[in-house]
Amino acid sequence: MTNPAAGTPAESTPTTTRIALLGAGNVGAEVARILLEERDELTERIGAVPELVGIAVRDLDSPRTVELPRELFTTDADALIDSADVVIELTGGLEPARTRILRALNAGKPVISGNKALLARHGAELHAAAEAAGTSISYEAAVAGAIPIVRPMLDSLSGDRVNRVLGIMNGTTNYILDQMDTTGASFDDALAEAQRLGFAEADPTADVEGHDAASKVAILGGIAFHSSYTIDDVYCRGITGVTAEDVEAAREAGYVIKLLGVAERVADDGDPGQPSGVNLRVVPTMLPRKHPLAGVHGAFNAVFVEAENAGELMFYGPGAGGAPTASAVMGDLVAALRRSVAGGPGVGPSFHADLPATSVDGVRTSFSLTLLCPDRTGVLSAISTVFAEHGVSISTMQQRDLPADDQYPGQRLAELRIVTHQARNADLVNTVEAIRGLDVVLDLRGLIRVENPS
């Protein structure tokens, strides 16, 4: 075959590449629109004609966000896969998506997917199938929407040593926390507004409990550290426990609360139970307002990368939405088709390092906590003693006198806001549990991790 990308004469006819699209939701419909409306421009970029031969859906009559030719739709996904040269999977979920992707890969067909849940559960299996068949699976759309982060990690930073990746990887939770910070809204009110605007689903559990971000951390952590991880390796805590009082206290201290996804190297610090490896976690975190991620507002996403030689890099942009995410899908598609035209397979990520996923216990971090205490002699001494006994030191402590409370009649009350120095997470957790048991502590709330300035 003459290679159109290598200077084919103008009168030559480019070859045609048959594309199967699985799914026609917000993203799938936008991908179909781009393929149909921009076919000529895409042909020039690819060196072959991208022909959308069909769209597999569950229900032929479901309403679509984009008007598309009805003759393209089918409910026979297997037949469509078999008829195509490349497959785009945008259906979501574990099955039948896994079986369909394996069907395409085993037949040597490149696959483009945005299915973060599947990749975070079965990524190693899918990569192995692609390598065995001499083809590729690409998934830029699975992490942070339109933000180009997967390919930069795979290619641009492949010769560097990444030490940490942290980011805002879920637009719904960022919108909610941003509303709580900028307007003083409660969690419930901010969530309701996010649902009204379409940023949150009717059932927002996957977002607000952190599961969506955890899938992305598993995927991105595997690429960054050349190791294979699943969502089970990610310590996850969502934002449902974050209150308006927590957000206000953070603001007064010069911080903003964000749900951060983190993947970082954890060195062996002499604890035989804490081997060198990578810790993966999703946790609400207090960020100093001067940190680059603190300025990420609304439903936007951002990923902050710390590398040995490149230093600090930040990738920022829309983290969701039909058209933005379709842009990431099309980037993968064009790259895969250009490789196909040139006669070469894609190169997948390397998992040679095989760094273990470590427990969050050994991570060095800081805690912020708020204590309700009686305002009397001996309270500070008792609290300080507990911190000292557990080897945790206090960075800052602020006291605020409170008005009388009917729940504690006859007592003068004080609120203590404490931020610790960095310590092992396990030691901090043990300290907090011991503090809870003190007679001089009436209530402990506002327990949030603190990200120190880089």
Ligand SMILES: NC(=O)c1ccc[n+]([C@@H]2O[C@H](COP(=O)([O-])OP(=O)(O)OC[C@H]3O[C@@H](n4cnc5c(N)ncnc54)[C@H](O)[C@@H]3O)[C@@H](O)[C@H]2O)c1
The other form holds:
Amino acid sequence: MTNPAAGTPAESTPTTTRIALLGAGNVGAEVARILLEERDELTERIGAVPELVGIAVRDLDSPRTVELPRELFTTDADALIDSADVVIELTGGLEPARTRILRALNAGKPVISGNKALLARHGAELHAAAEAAGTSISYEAAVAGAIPIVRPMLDSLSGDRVNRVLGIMNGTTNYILDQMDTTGASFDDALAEAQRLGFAEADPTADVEGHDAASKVAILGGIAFHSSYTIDDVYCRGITGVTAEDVEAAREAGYVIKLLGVAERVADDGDPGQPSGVNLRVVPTMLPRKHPLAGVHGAFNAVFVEAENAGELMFYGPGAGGAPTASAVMGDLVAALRRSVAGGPGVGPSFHADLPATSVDGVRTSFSLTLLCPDRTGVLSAISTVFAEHGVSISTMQQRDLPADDQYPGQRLAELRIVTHQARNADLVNTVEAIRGLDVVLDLRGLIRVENPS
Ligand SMILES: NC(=O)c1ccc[n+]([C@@H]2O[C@H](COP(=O)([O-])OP(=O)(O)OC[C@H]3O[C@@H](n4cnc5c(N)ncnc54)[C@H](O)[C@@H]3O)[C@@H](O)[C@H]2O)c1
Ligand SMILES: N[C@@H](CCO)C(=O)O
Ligand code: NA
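Here we have the form predicted on its own; I need the corresponding form predicted together with this ligand.
Let us now look at the entire complex, which starts with that chain.
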């Protein structure tokens, strides 16, 4: 693309910028629609005509969610990339997406992608390639879909010191947990409903096991803390073990269970086993109902940021879906093309801080757990002794008498619900293991972290 003559708007006709789109699925088809429908308006905003020159797909005859001119489709992605000025990758997966993006970047072409799985695995390589070639890779769509969070973090908060990022970053799991909370549904029923409504993938493993959210935490944590992380740095637990009873118990205690993605600064507290750095995790977490993230319902996403000077910020909106995600892609495209028109690749993320990702062992958190015990003398003292031996303090304990159960003949039964004060995660885990081993504990369930907002 050539730049229009600067300073002579009346004489210059806008140049054309050639756009290659890879993928015409849920998001890609919506991006193509917007490019075709909004061409004149986008030309005004960019200062050049955005011309969609082709769409690379696997199968020319696949049905599309949007009707698009057939002559745009091609199966030769490499030739399309080579013919374009800018490339939008919306195919997903690691390969061939990675090789194709590198092909574009190495040729100095800006790339826009929504591929969180790829960025959470090979982000550093892609950024290095962009920098070496004097171009850019942008991926607002990769974290929390339509919600502007990547660029606010890169730009607006770049002069502040972020201490913690907490997010509901997966729509499918939030929908499931919200259904369980508001209707008492079981996990399986809520998942089936999410699939019926089209939020969950046909194979929802990456959603319910937390991997999708973990990719987003790796990407956003890297930007927030000026460091480079991969999905392997993220401690990850999904929601498949969360039961209707857990959700009910949390509600009774004034909490709601959410799958939270967290990236937080870990200070050096003198523990040689726990260096300072950044802890990245995705865990089902009990949140007080008054916390702003507790009110995020259905398939919506939200990211809560705690920064030194800005204080608490919340970014809320649709985290998935074709048109909403296409909005984020289009924002990146317009920004990248404006930079091209003005000259220069703009500024990429900085990784200078290089803070290590820390183990979850040293993170201070609280646990809620429910124990099934015989109702007799000495049970409480045996249990509280184990907590004391591990230096973990109990915050609340509630006892409920249970009806007789044939599984435990001749015993009076009680359910104990315990919430601890904050302690090191490793001490809490060791306490739970020791409790599990006690003769007076018949069953231990509903083990879940409790997040105390700052
Ligand atoms: N759908 C969402 O709500 C959403 C939200 C945020 C980010 N994303 C990301 O955006 C990307 C696209 O998501 P989607 O929902 O549109 O996926 P999709 O499965 O609906 O579409 C993918 C498209 O890419 C095509 N494709 C796959 N491999 C290809 C290949 N090797 N060559 C050519 N075409 C190929 C497929 O045929 C399909 O048309 C993914 O990286 C996804 O993680 C999606
Ligand atoms: N499957 C993802 C799509 C957006 O990344 C979700 O449920 O949020
Ligand atoms: Na986003």
